[in-house]
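Take a look at this single chain, the form predicted on its own, given in structure tokens.
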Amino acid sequence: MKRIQGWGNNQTDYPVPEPAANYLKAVVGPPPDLKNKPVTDLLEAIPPAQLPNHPLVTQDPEERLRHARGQSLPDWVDMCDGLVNTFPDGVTYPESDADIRDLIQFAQKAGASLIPYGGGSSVVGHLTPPGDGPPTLSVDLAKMNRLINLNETSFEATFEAGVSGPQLEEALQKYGYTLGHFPQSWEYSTLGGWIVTRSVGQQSYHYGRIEPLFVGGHLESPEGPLDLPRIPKSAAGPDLRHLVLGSEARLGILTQATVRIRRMPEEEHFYAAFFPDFETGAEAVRRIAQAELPVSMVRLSDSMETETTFQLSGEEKLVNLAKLGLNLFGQREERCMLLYGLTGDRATTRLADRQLAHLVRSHQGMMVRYYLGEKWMEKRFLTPYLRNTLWDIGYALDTLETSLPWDKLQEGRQAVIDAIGHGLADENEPVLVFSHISHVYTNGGSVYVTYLFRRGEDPHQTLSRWQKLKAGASQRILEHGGTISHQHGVGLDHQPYLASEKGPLGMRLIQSAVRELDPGEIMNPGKLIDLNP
């Protein structure tokens, strides 16, 4: 059963060992002793629904609560600390395009808004019902998860948009294929969600981001259906797929998507390497990207993320032994760990491994071909569960990400780290902050930042601390020419910063597209862009 408060299912946990808890106390301070608000209290706070009856719509209080928020830190404060005060007035589970059209017409007649719901994994506020205005209907696409067509001639597959990551891969791998799109939220995120938020998978260097994987599809809008034909390449004007990509359901509901697929790789391996400091490692990663080595993934952790990864592993004796060995080879306190993947046929992976090893060693790096890479692969979708445990202990954990050109990446990353690290100095509250580079390109890379701080005794204090850290980091990102979102979308949390990236005319273009397909403003209102600034 999926948790109402926190991430994932109730059967899975990620414990924090005692040495790791002691490490966090030493770095951030002893956590407060806090408890989540009982779910029964949240259910009692749900007001009566304001929607008329409809055969496809339930007004069950628990269903409404489960669809009230996503996974952003404000969502967690709302759901766990009892601040949640807006709820969808109904929840529906359509099973076809015809159902979607019926629900859009129902919403138009009832004066209601629609909030599409995929896996509930949004971390930037895509799912929050507005605090005022018309009633809202949560449209959960969980039942629209079928493989419609597998085209083995063209290496394409068409799915309904509500298919989750595990469902999609199971359907493809049965026939020997893969999409290869593995975001950390893979367990619960959906194909439609990946497309409308421009998602990036962990092995995007090999398989590509969702943009090139998305061939075409079908969207139901308030103004009618929009079909995107599956054409390999077209020069016939602007590519309408790119209106749907990143649209965050403001244009309508994506119901079907055709994607490019590949044969399952002959083999796949994940290994690690260490560099003496972040600057040296980052230069090596840049050269890997610009040499276009055929690796499937590179992820360079800074020294704090490397140390924190060791500390949270729970394997104290093994970690101490590993550190001793690394020290002997000159990889000391500032050491940074590189994780990399090799995916493909045997000849390609062997060649890539030799080329990468040569480049790593030429940058004072040390190769580690056992345990670390395999352990990361084993836990890569388990790591989000750590957030539950940390929250229960008394710590709030959040992430943010950007991408920067190589000539700005080092300085920009450090500016963001500094802004977060000192962001609560006025409260004398330390913050544990660390980062990694991943999703590299020939002209730049993604910087993914994780930060942890103590929850406040009062939930409003926790939220205030997050707002300070988020705002300070976002401002530094803009000052250094980075994007406000490399892979999480815009939602509510990034909306104030979108105009800085798109410019006045660009914002008007987006607004005009939304108004054209949704003149009544019933599709996920308030997200991505404000139509009435």
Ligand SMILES: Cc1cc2nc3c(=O)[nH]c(=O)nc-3n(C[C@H](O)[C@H](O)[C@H](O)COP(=O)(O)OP(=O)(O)OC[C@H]3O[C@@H](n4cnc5c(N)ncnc54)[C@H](O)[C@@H]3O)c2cc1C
Contents of the next structure:
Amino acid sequence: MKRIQGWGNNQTDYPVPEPAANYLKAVVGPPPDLKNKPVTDLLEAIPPAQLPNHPLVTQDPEERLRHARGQSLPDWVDMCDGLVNTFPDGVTYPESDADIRDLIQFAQKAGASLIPYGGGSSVVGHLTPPGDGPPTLSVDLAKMNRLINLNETSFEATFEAGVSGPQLEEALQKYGYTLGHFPQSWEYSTLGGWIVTRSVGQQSYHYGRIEPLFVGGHLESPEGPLDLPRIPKSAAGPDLRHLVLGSEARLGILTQATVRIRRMPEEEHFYAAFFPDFETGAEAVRRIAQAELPVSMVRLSDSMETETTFQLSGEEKLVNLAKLGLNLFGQREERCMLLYGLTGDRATTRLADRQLAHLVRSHQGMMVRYYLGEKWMEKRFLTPYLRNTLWDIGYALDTLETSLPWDKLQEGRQAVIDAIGHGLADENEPVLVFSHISHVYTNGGSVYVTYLFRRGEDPHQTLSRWQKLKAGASQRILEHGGTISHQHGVGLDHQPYLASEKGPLGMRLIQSAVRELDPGEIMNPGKLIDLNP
Ligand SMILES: Cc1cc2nc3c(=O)[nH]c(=O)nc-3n(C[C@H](O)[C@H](O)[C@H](O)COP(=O)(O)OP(=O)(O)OC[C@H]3O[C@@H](n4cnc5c(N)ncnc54)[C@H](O)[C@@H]3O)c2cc1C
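For comparison with the form predicted on its own, kindly provide the form predicted in complex with this ligand.
After this comes the whole thing, all chains and molecules, with the earlier chain placed first.
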């Protein structure tokens, strides 16, 4: 069963090992002793629904609560600390395009708005009902999860858009294919959600971001259906797929999507390497990207992330032994860990392996072929559960991300780290902050930052700490020419920063597309862009 408070399902836990808890105490301070608000209290506080009845819509309070928020830090404070005060008035599980057209008409007549719900893994406030104004209907696409067509001639598959990561891979792998899109939220995110938020999977270097994988699809908008034919490449004017990509439900509900698929790789390996410091490691990673070495992923942790990964592994003896070995080979306190993947046929992976080893060694790096890479692979969808345990013991954890050209990446990353690291100095609160470069291109890379701080005694204090850190970091990102989001999207939290990336005319273009397909503003109002600033 999916958790109402926190990430993932109730059956899975990721305990914080005792030495790691001690490490956090030493770095960020002893955590406050706090308890989540009981779910029964949250349910009691839900106001009566403001929607007329409809056979496809339930007004069950637990359903309304489950669909009230996503996974952003403010969402967590709302759901766990009991600040949640806006709820969808109803929840529906359509099973076909016809159901969706019916629901759009119902919303138009009832003066309601619609919030499509994929896996609920949004981390930027995409799913929050506005609260004031028209009633809201959450449209959960969980029942639209079928494989409609597998085209083995063109290497394409068409799915209903509510298919989740595990369902999609299971359907493809049965026939020897994969999409290869593995965001860390894979377990609880959907194809439709990936497309409309421009998601990026962990092996994007090999498989690509979701944009090149999205070949075509079908969108139901308040103004009618929009078909995006599956054409390999076209010079016939602007590509309408790019309007739907990143549209965050403002244009309608994506009901079907055709994606490019590949044969399952013959081989896949994950290995690690260490560099004496971040600058050297980042230079090696830039070379890997620019030499276009056929690796499937690279992830270079800074020294703080490397150390924290060691601490959180719970393998105290092994870690001490590893550190001794690394020290001997000149990888000391500032050491940075690179995780990399090799995916493909045997000849390609072997060639990539040799080329990578050469590049690592020529940058004072040291290869570690056993254990670390495999462990990362084994736990890659488990690590998000750590956020639950940390929260329960009194720490709030959040992440943010950007991408920057190589010539600005180091300076931009450092500025963000400094802004967060000193962001609560006025309260004398330390913040643990670390980062990695994880998606690389020939001209730049993404910087992914994780930060951890003590929850406040009062939920409003937790929220205000987060707001300070988020605002400081976002400002530094913009000053250094980075994007406000490389992969999480805009939602509510990034909206104030969008105009500086798109410019006034760009904002008007997006607004006019939304107005054209949704003149009544019933689709996820208030997210991505304000139509009446
Ligand atoms: C632990 C964790 C790890 C994450 N890791 C990554 C990562 O590695 N890479 C990455 O890119 N992101 C990551 N994310 C962010 C998030 O998973 C992505 O934004 C994901 O694409 C959202 O998909 P979803 O199905 O959960 O959408 P939801 O969260 O349900 O919805 C997100 C937005 O999409 C809209 N939407 C959903 N489905 C449809 C549809 N069919 N038609 C129209 N609109 C729709 C919703 O209305 C909403 O506006 C992570 C989040 C978490 C919590």
